[in-house]
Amino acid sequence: MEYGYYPGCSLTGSAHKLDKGIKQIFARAGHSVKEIPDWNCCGAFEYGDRNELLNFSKKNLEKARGHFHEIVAPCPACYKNLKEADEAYEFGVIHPLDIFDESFFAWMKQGRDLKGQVFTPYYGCILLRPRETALRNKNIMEDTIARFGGEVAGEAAKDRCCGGNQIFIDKSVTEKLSGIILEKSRGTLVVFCPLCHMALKTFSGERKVIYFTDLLLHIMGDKSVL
């Protein structure tokens, strides 16, 4: 199946590893992704005027019209903005975590397990709220880790804000909020948000912070990140 693809600014820059991982996994599952023609920045959280912010995403939907019915948007902020901008429900705006379902795991070839390892799945403050844009399976990362024998930790930290949107404004705020998550979690932190990855990695010291796509590729037998 072919999906429209909205990488957003992060996945074409600092989060290029997430972009590469998604494309690898989708290709193995028999899916292809094709970028929305001439897509523009969605504005993330940078505008105080919500209507103005959503207009950026409406322009992206206009560019997708006639090309795609379903659009995959990996960045949580981009995903939320696109989904809210689609007021007429013209498109299926999908987060990759909602594609990693039972049918996905049915074809997935396992090369490694996660036995003896501890992970804290971290969703951040967008993917699990509000209800209108939240993931269908709010425990997909926990379910995956347990399925392959890993230990799940850090339930109290999974949806706390890491302060990532403040990292270039007031780094001390990000350090404080990320520190709370690091204190309330154990083992390797598994994330999907590029901003959360940047924030937590900045203050994690020796703790590993990886993308969920890294974990899946590790399980499939690719070069280990653990």
Second form
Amino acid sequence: MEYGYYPGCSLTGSAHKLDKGIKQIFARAGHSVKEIPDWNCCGAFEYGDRNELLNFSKKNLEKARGHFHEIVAPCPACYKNLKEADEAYEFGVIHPLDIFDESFFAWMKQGRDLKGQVFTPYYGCILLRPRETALRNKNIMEDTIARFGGEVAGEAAKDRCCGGNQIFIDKSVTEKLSGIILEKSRGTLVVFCPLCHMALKTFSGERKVIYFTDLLLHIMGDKSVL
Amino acid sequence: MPKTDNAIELTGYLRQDFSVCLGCKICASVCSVNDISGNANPQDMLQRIFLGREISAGEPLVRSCTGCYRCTGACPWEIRIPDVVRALRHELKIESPFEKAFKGSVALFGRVYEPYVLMKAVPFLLKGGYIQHMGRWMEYMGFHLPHKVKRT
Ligand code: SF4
Ligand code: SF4
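Now that we've seen the form predicted on its own, could you pull up the form predicted in complex with the partner chain?
Then the entire complex follows, led off by the chain already shown.
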């Protein structure tokens, strides 16, 4: 399948590791990902005027028109904004987790298992709500961890807020909220969002915080991040 | 027009849309701000908006809503409270130095170029005690040139 790729600003900067991981995994699954030409910022959460915010993503959809039907956006904020901007359902806007179905795992070459290791998949906010833009399978990472023999923990933490959005406004809010997640979870935290990654990394001390792509590449036998 | 009405208009809601609110306060029971301070009540804020009262910049949610949509996910009507809060912040012209730098970068480059945002926010970062986290951030951030960053 050929996907239009919307990396968004974080993935070209601080979340470059997530960007690289997505490209590797998609390439191995036989999918091509090509950047939407000259894409612009999606506006994240920073604009109070809904039309102004959606117009950023409408511009991106316009740039994708004629090139792609399916668009993949790994950053949860970008994903939500693009999906909401596609009011006519002209495109299939997906999150990378949407491709982890049976056929994906059927071809996936397993290099390692997760036996004896504990993981908390931490989805955060935007992948789970609002309902219209939420992931179809809200247990996809639990299923994946269990499939490869890992222990899943932290059910009570998975959908809480890390406070990442407040980190550059009032970081004590982020520290407190991330602290609750660290407390209510066990083992390695598996995250999906550049902002969650930043918030949790900032306050995680010795606890490991990794992207879901790192975990998949680990299972595939790549140089380990665990 | 009062500021609150202007804000509602920015969300695409109408003031009377909030009349469906059941007053159940499920939103307050899951609100992330209450994990910190215990004084946030989205239901009460919506009711005051519905009654045409003004909301001030000191409102706990206007100050600290994290945009987590826990309230929306739990609300029987799925009212998008964080969208309302963001619109209120817009209308009340509340903007942190970081938000300003973010928007500045988007206006200039069409994208958020992180080194530009960090540079712009340096005084705030120094004052706010963020420097202690720099080491941690550098572990994964790396430095990148704005070679892909273009004017739109
Ligand atoms: S989005 Fe804002 S109001 Fe709603 S639960 Fe989260 S912090 Fe509370
Ligand atoms: S959860 Fe929804 S219906 Fe219930 S009080 Fe809050 S806004 Fe009103």
